[in-house]
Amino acid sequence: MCSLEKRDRLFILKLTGDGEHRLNPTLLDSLRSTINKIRSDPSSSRSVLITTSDGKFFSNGYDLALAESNPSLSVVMDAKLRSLIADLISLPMPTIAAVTGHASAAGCILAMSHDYVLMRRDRGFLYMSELDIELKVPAWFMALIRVKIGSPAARRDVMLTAAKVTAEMGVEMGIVDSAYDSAAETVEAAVRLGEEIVMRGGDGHVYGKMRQTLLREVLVHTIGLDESASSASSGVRNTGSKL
């Protein structure tokens, strides 16, 4: 599941436990509920969100075993993740992913949906595994990849060779902002960055609206442009009906 800690103006959201943090409906609902709790906090527009995890994995993507047992859940999980990513995009504060373990497929998308990605170099990789497991990548995944990975060569390697991107490779590709020697150092660096951003000041609602404009292409595929204009102040509605 996940936990939430507040340190002054920092919200630290953690995927808890030593498992793979597979994105099943229960975990996705828990994450979205936590994001909405952060949004409703009176200090949210002057704060920063840090997302991290326990254990070996940041997130190993969708719960494929669950989807195999009930194919209809594939649609449910995709809809719930789309809603979660739209919530992150509209959140009125900067966001930092402290990636302390493997982030694969949908888990990689979750990490890259944050404004900053910090990663440990001694273990873990970013990995879009769909080519290797013979699954078609959703159009909205590709929209986020196009926005977040600027180099065509890097996009090719990530999507068309299923490269397992280490922290140092990610820095070279422009996907990862900085790399650290351990999980603890990665989280500590995320906290320092968060504190620097808070000290810089600024209106989180303005920031959130600017992010929505910047990631317009992603919102086209998640909530639709007609809804995106109001999402920063009101949250994002459930997108299950759009699939």
The other form holds:
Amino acid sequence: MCSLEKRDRLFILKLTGDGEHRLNPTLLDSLRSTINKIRSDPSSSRSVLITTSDGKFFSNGYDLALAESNPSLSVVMDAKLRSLIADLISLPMPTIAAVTGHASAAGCILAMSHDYVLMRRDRGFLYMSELDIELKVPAWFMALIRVKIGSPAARRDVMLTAAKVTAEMGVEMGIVDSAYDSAAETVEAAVRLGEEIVMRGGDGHVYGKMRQTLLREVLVHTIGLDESASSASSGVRNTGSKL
Amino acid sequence: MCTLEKRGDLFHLTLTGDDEHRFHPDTITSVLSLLEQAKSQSTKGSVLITTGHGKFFSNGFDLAWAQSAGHGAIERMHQMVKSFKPVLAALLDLPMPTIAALNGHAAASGLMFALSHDYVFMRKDRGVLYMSEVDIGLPVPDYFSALVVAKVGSGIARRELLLSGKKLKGEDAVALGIVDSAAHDSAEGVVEATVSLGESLAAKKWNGEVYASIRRSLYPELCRMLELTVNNLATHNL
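Return one more block: the form predicted together with the partner chain, after the form predicted alone shown previously.
In what comes next, the whole complex appears, and the chain from above leads the way.
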């Protein structure tokens, strides 16, 4: 499902196997417990997380086939992903998505929930597919889209044309930080970036708090953070669903 | 005044006549009813293209009509500002992609009307965008500013549009990220380009309800001000 490797101060989380890495309850649980492991590591506040994947897909979104066979599981998957994203947003370390394959819908949200998005330019795209498959988009997805994509025209293109965004397009739109010639080069670049960030030093706990403030609107939706609570003192906990 | 025509998948809303296409209570009612009509006739793959005849797309509210009431002028202005909100709401709620093909100048509420579309194409050779309020000494309604903030990202562009009193030509508007294109040299050229875009969007056969719901969720602040509900209850739609 997913593997965790530690290289010095870099935590490398990988969605393993050649499949679509659909975000079903099992994979979501696996990812959450791995993130928790990372969080509780003593070196966590001086480290960096890199998330990547095997194969053709970063993640092709929720397990829609599963949801169709058992509709109550869509609520479960949504709740588990919200918790995972809330965990990523509060993680006391910078996060890098090394996108080496397609990231669609919920999978695209997962990629974009990272602080840095590095992507291969030769294959793969970011794709908010909902319009093409007649799915409404959860409000909390939109909150992330609005925070991460600055240009109104780019937001429109991503959400209202269901654009298949290549790395180059992503760089132009300000969604992707940089593009590389292959999967391997993308991961190498993520490792180099991670090492640079580690060298800069800094307190991961402060970093995590600042990120929560920046992505406050997303947290309002994912963990029901009270909009009126002051962001500085409100110590956001991972009070996501206990599912 | 204005007409609605259906050609294939494309609805053509046209502000007819060679005048300034100013928004007056009657035009507002007309436009609203035509948008209602388009909504009720919409199917998968429908697209709206709005354009005008002559030198103006629309030059804003009918200030002469307001002023002709003497002491009642302010009342009439309020009436127009209030009754225009549903026009923008109807556009933001329309269950199909919307494209404004600017044949000429768009000022004040006329510019807001244009900006309420998903895509805005201007002419390269003629026509300006002009928020005249700062020159006339008229306050800008809150929902106008909310629309500008929703559709125009850069602080500099917002300032140029709302505070500078500048008449922005096509090239400037594209550079500021206010419009999508100013590449064509005539009204016909712009309409042709928008028809081309319209046809490629129509070919996707998108579900209009889903499209409108995603569009509303792109602009939650603006929708709140226009009293449009932003509901994205997707969990049971997974």
